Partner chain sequence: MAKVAEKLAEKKMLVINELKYVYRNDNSYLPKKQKTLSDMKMCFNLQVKEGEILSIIGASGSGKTTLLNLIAGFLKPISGEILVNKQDISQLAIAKRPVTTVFQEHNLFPHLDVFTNIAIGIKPSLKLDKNEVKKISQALNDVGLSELEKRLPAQLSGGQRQRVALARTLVRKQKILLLDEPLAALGPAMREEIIELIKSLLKKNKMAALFVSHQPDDALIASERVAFIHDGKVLEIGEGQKILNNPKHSLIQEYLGG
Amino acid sequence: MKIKIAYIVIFLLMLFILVPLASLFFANDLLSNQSFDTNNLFAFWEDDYFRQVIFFSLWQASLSTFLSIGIAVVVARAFAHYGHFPLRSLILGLFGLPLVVPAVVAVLGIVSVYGSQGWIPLGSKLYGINGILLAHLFFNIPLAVRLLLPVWNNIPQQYWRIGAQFGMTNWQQWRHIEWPALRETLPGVSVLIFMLCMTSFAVVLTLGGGPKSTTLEVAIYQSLRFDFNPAQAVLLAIIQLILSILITIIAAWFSRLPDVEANLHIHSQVVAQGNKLLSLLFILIAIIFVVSPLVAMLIDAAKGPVYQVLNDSKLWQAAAFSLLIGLSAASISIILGWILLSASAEKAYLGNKRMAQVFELSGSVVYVVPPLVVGTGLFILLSKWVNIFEWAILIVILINGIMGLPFVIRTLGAAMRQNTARYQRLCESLDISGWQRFKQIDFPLLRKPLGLSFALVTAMAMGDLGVIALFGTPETATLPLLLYQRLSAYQMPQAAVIAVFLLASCLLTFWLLERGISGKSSRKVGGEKNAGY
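In the form predicted alone, what is the structure of this chain alone?
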């Protein structure tokens, strides 16, 4: 029964992705209205606007990736060589904060620090490639540091002892010990960050500053909501899809993309000590860069019209919509992910590892298709039949629920496979199945990764701006959309208060859900303590 239901889920997933994509590829009546010859597949390249958008999308993603990786290597190396840095665990935990901070909130923090009235005023120079790079570095440097730091922790201790015996200099240690280990991980992390920058929407929308700094996702949104040009949006969406697939194919040539988890723990390990003063300097600069936008935003919010904003009914209506979208999307992700992972775990238990991988990959493959591309396909498909803006909340819930599925697969997958391997035979011998198995076996043992998955998808959906910006209206505005509207109207004091409210809402919801679902159980899947079993 599990396998049959999993096949049905796969079919529905493919239907939800492929039907909107098909509406893009077969929108001939729209494409025929374009000024260039649609029989030529590369006719769009003759249009200056298309070339500019494609070039800038690739350029900003490449530059963001290069700078993020370069800085992250230096900072991660500083953390590795200064293993006893005070409050090390707290700081690395802080570096995980950008994973759950909504992009539009971080943007406001960047403006608070580097805007015209900021601590480091860049003025109009902030908007464009400069602002986009600053925002991407804010998100990607902490992520890359947390993904690269384990490389140093995994270097065998004898390598450092041998290096010390030979009297290796700092440069020689880097060349002969650290770089050979690091270069195996760098391609995967680089591709991951490139894909995040390539599909960045809120950052470019708010800090782009004009047509010269427009990416494909923003151009799709502008074509549908401002230019009212569905044909152009279709072509841009197709181009975005093709580029995403090409990037995924390129990624397949490199090492496996690392699993990114919100609670990624970094354990220190003794490595060769470098220049502590220099390491301390790099760490402090990184801390200031990550913390300053959040601190500046908090200060601006404290000075802003707090009572006026909190007394506005639109804020609480937007908060209700955000919470509804977050909880509903997370529920969809968890239900679909549980079905697929149950089938995968059962296949793995029976020794059919190939089919087990198929079930897991079917849940992760949706990440190849950018959410805005799916949204564009639904916009084109449904606009002929219904008023899509009346169905905005439902559409946003479905898209965020499907797009949250890969995070559930990554967070819950390994624990569920291990749990099935350990207790499948026991359940079969006691004839425990269905709800009774979930209640007595699965939930007590899997509640921690389950709580993390649910909390993570909820927080991400609550802070998402991309899909709701495409379908949302003033009547269905969520907190991110309300914040963007205040930013667009240059109501910075109100925007600062809303940003802090949104950030607090996401963090509080994440904490309550993870604690509420995970509980205080001491049961650990894969550990020595499995109370009651």
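Now show the form predicted in complex with the partner chain, given that the preceding structure was the form predicted alone.
Partners and other molecules have been left off, which leaves just the chain.
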């Protein structure tokens, strides 16, 4: 039964992804477009605009990845070497914030620090590649630090001790102990960050500052909402899809992408040779870089028209829409993820590893398809029959729900597999199944990763400015869209207040959900920690 439902889920998932994609390829408008010649599929390459957009997408993503990884390695190493840094857990917790901070909020923070009125005014230089890089670094340095730090934790203690006994210098320690461990993880983390930068929408939309700094995602949006040129949007979406698939293939070739982690328990007892002061300096610079946009934005908001914005009914309507989208999308992700992972864990338990992988991969495969590409497909497909703007909220919920699935799979997958491997036989022997099994066994043991993934998907969907920008109208504006509208109208004081409101909403929702679902008892059950993340 469990397996049959999982097959139905896979079928529905494929339907939801493939039908919009197919509609891109078979769009009637496409065939009549000058850029698209069925006899010469690469005709678009002769168009300067397309070339420019593709080049800039790849360039900004490469540069962002290179800088993020380079800086993150230095910072993660500093954290690993300086094991007893004061408030270490708090700071690493803070580094988890960008996972939950909506991109458009971060943009406002960046403008607060580096904008013409900011602490380090870059003026008009902020808009374009500089602003995009700063925002991408804000998001990706903390993410990369959190993903890379476990590499140091996983280095066997013996290696550090042997290194110390042999009198290895700082450089020799890096060369013989750290780099060999790190080089296995770096490609996976790099590809993940490259992918995030390639599909970064809100940052480029708000900080791009013109046609010269436009990426594929933003170009798709502009083609649909401003140029009214669906054919061009379709072509761009196809190119984006092909690039995304290529990147994923490269990622799979290098290594598996790392798991999403929200908590990092560091057990750093390394006997590392290193300069504590230098480590401290790197850590402090990283903290200032990550915290300053948030602090600057808070200050701006405090000076802004708080009462006026909070009294605006549009804000509360947008908040209600955001919460509705967040909770509904997370519910969809969790239900689908649970079904797929249950089937996968059962297959793995029965020894059919291949099918177990198929179930798990089918949930992660949507990762390959950028949300905006699916959105474009749905836009083209549905616009023939219905007024798509009336369906905005439902479409946004569905796309965000499905796009949240890979996060659920990564957060919950390992714990669920382990749970089944440990307790399946016991449950069978005690005849515990169905609802009773979920209530008495699975939920108490898995509530921690379950709570985390639910909270994560909710916060991400609440802060999403990708799909809603495509389908949203002033009547159906969510908080990120409302914020974007204020930013576009250069109403910066109002924007700052809305940004803080949005950030607070996301953080509060994340905290309440994670705490509410994870509960305190998850640690007590059987005295065992839930592994897997």
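Numbering follows the first chain given and starts at 1. Basically, rigid core = biggest C-alpha set you can superpose within 1.5 Å across the two forms. Quantities reported herein were computed from a predicted structural model and do not represent experimental measurements.
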item: Pro156: Cα shift of 2 Å or greater between the two forms (core-aligned); value: yes
